[in-house]
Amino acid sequence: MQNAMLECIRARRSTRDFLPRQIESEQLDALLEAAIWAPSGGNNQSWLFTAIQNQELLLRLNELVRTGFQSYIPDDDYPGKHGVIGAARREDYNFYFHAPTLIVASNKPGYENAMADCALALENIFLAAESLGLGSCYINQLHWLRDDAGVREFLFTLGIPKEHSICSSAAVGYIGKPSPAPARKENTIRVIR
């Protein structure tokens, strides 16, 4: 079956090489509008999307993330969590891949669906970005460092409530180098009729 939405889903890639040019204000508005139209548990809509486009602030946040990972202890065996500790020691490490825009998704504390609601909204952002000719990437690092004092204090200065759970983020910008389509794994679908 073919239609514009299915083609958009198939075309979307995780971009890790962005051009330094900032996205247009209208594009950012469209991405944020797409986010708030995502479904949420019980229609709570308790999320907050904070878009950071100031490059000095993004670089400061990156330094706090690099510092945070020096004392970070992963709580599971996810390879990305273990790999980032070494990667963050490199001078050239940038957790948001130098994207000109970072959208941080946070949600109210103690809310069971906080992560799911924000993930649904971020997927809307990723699909909207694809439809606008922009690249995007799901970023976990702020979620992993959600309890790091330096990161949290800085995010608070940007208007993210201290009590909010940092769910995840979206790096967004113009694509520098397109990412190839990874193969889809087999045996991931089961239909029972």
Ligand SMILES: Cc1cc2nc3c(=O)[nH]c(=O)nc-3n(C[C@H](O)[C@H](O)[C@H](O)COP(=O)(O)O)c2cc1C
The other form holds:
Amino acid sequence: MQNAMLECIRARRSTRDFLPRQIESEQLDALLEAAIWAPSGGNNQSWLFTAIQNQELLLRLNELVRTGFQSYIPDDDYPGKHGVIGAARREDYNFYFHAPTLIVASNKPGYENAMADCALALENIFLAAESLGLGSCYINQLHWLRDDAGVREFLFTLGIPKEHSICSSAAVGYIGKPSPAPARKENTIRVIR
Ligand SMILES: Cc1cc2nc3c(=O)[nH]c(=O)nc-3n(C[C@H](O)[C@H](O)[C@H](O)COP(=O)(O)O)c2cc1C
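Since the structure above is the form predicted on its own, I would like to see how the form predicted in complex with the named molecule looks, so please show that one next.
What follows is the entire complex, opening with the chain shown before.
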């Protein structure tokens, strides 16, 4: 089937190469509004979306992330968690791919749907970005470093409560180099009628 929404879902890609040009404030408003129209468990809406557009602050956060990964001990075998330790040592490492806007999704502590609610809201952001001609990418690093003292202190100065769980973040901006579509695996769908 074809319609504008289905096309948007198929066309969205994780962008990892952004232009430095900032997005329009109306676009940011639309993305944040899309986020809060996501469903939430029990209609909790206990999330907080913090959009960072100040490049100096973003670069400072990047330095704290780089430092945080130097003492980071992965808690499972997820390959990205291991690869990032070496990658973050590089001077040119930038965890948000130099996107001009980073939206951090956090949620209240001890709420079992915290990740699910924020992930649904982030997908709304990604699809809304695609519909506006913008690129976006799910960025997990702040979730991995959610207990890192330096990162948490800095996020606190931006208004993210210290007790909040950092669920994830979305990098957003104009697309520099488009990402190819990774093939979808077979046999991941079943229909029982
Ligand atoms: C839970 C989750 C975590 C992800 N974390 C990252 C990340 O930290 N950095 C990144 O570049 N992409 C990240 N991605 C994006 C995936 O790599 C991407 O969705 C996948 O390769 C498929 O590509 P597509 O989004 O273009 O379809 C994440 C995606 C999800 C759903």
